[in-house]
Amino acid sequence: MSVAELSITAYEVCTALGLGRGPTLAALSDGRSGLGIPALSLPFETVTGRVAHPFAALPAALQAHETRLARLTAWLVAGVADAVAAATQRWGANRVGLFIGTSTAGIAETEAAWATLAAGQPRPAGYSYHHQHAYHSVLTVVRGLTGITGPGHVTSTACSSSGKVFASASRLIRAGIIDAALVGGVDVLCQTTLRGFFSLGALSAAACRPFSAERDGINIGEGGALLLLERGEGAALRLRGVGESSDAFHMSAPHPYGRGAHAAMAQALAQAQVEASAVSHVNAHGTGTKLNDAMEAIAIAALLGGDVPVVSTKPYTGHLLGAAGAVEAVLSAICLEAGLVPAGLGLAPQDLACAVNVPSVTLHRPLGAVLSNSFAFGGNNVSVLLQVV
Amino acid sequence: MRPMVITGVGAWSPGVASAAAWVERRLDPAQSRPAAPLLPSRERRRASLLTRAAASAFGEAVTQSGEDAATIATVFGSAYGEGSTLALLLDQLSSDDGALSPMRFAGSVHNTASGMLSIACDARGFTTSIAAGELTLIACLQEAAGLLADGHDAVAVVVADCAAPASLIADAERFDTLAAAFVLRARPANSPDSSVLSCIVDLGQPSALPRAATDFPAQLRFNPCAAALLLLDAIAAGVTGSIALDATPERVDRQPCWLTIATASAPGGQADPSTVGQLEATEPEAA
């Protein structure tokens, strides 16, 4: 089934590259990484993509939901607030959906509460499992800030979470249940994810190097993105297809030949009813692990051939985990609109087994459509196809 | 939007071995481990209680429906995800070296049940894992509606929440582990209209509707997935009309939700006897 024309009428983003479109585009164009020394206390070396911004407190009515994640989300909401207000006016507040991807939710505050308890002190007075830790807390915050009352949920499929929200929203729009949706993803740095990926031997001590022969793991970043999807041809930027698949192979390692990755990308193309040749660049999952980049290169080359430019933005922002899908969709959209493919940072020497075309310098050229991949624990895969018409 | 038909149900909770055991209130105190027959024994030993409970309810519902676990689309719902595994990780974080177990970390993600079952069943198609607090069941039904409208033949909705770490919530709000599953299909076009039941999801309405049965166990009332038990009761009782899928109506800080259903026993209904119940999800009204 093809995607009914679905326009992306507004977006907002923040990552270690900066707040909003301007600094993000400048860093991508200049080949400038946002990675740096972690602010968290860690017993190992790594770099992180931290958003060093003192986000404002939530309005008093939402105070119970105070977390760093919620504050970051509220900042993103402010960036799309006018467009969302117009959409709720146009379609009705109950015809606008809300789908947010996150893997960490409010776990950073739970870590702090647990440390207090472990020190023999009572549970911190301001802490609430229901209002801060809970995945749906972010929904309550966004509904409170925007007045959106349509169907909604948090998707939490680890690193594919906020790629899949595009699919949930577009299915309900196609089914006629809603006419628009605010979708996105948010995640913040915390001990659990950093030490967790370290325990798996997946964390690099230095900046990650996707598709390089010398790659040795990932970096973790934080941030988020929100995008407003609306039925119709209201904007040149379109969501054309989303593919979703399962590896059915391993909880924390991808299928070695990219079986699920290939299926997700092929499904996105089929849904959009476009040929592989229409894809002008691929925003790869490209985490910088041996296994991911090897299998992803196989899947991309098999589906699209070896000429299409392939880039991973992970060396710019770090891996945003549950926020990666939505953030990289916005980074891809910014690239489509500006006509640039960012340079593959840390590439040389490229792994010759990764037979894909990773540009070593920024490419400036007219672009048409981008496939943006996100692959996750559980073998959960998603590929989002965006196009500028 | 086309109505959905429920063709299989499942449930597991400590003392509750199946959906039928719940509906008939055949509670068995010895029932403390979910059978989870779909999981290989090695995975079953490693899996959290939440994932095993979800696997049990999923297996029961899929078997009853006659669908294929390898091809059915799956929507897993949980308000809090792998809470007990998270508690283990938080204890490890608080230990002297603060090192985490890689196996526990990989099993702490919200989509652990989704991932483990996709591997166990060699299911390479659609699966997701979502959360919406007390509205998680409703959100799963909406996701299922979208999938059926998109051409999927059948969708399994599995909702599950495990007991929250005791130190993180108030004593009065503690709840026990619970999982429930529903297999859904689009209602066949030739099904008589009189048997169509509408399932209207309504947010923020006044609370003037029937609620949880008085024999609803206290240890499950605060489970965010308790709504699923109310739906099982309503299907079994052939309830026609509105029921409140809200086991904690006194909680003013939570969003209540209602489901309007009618069952195969609706007046004039000529439902297919193979269907357990029917429902139709429509968009929520503005609050």
Second form
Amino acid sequence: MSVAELSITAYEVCTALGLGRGPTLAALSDGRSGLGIPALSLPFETVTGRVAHPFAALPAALQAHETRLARLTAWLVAGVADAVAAATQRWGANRVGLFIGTSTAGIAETEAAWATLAAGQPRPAGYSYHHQHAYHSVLTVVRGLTGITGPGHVTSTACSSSGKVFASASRLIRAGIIDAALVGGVDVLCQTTLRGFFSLGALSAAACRPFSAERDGINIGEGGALLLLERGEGAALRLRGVGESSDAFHMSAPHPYGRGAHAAMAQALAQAQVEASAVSHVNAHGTGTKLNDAMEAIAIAALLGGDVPVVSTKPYTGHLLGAAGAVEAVLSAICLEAGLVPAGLGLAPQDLACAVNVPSVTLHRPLGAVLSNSFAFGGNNVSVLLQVV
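Having seen the form predicted together with the partner chain, I'd like the form predicted alone now, please.
The following holds one chain only.
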């Protein structure tokens, strides 16, 4: 077993592609996007990856934390509940950690409360910043639903948030503090992120086109994923390595030659003790912005060469911000298990400066190791290496 290798004994995912593994795999295999017209009222045009599902209300004991984000999280928890129950029985509830990434937490609930006040009406009676907006609220919900009592925290480092939770869990397991961890990320659509990225000039009016010569920005999505990591060799799907870097090149722009991206990917390979040739697919961060795609292509080509298939799944789901790392790790796991590389949507014509191999059709083939990249503002980067053994 490599230095960081852990078994992934369960996972669940929810995006605009659908709920769970089946609909997600079908969409990836068919090259079918989940992007569509926003449900929110906006003063500009864009498309979003909206989850159109009426999630059930929280149990009575957790009603104070009622938000759409919390409901979505509860749905994800239900998908891994049996495996988590088995893990807490096997290791002890205090030996299972909990690490969640999110960018917005419950800010959508605060936006709704503010809109009510701005309309001259009293603040909604059920609104509580502490119980709904605050980042720790999602931990309280998951602990209440699972009984997990081990160490836990919420990571909010923009688009690398739920990639970095893999590193947090891995470190504590290797240190002997815990034996298992439930990790993941959740984010829902809100005005703040949509208007914020529009104000930065980073939001596309149409479906995003990573690595295309005609790319002009990102689309925002929503959803989440949870994965259960455990010590030992209990599952074929493994977390082999996690690489992190912080190049701090610029507040919002990446290093032009992908120095931090390269370092994160190289560190993941080194931690797993595998050669670059073992990587048979990269789930790229691939936002569809000019600067991100250019630097990521440079970093991938320098480390892995120009033949490995590189695909961004953001044209399928939208950019899930704080949830992107965990969701794209699950999408990578699904591709690993099914033996496929999804088509790179919206590619043609490919930017010749992005000298990576982006397939225009779905590839069906056995896969070795898969790298899943998540790069954030401030040069905060993470790369997760998965493999079926």
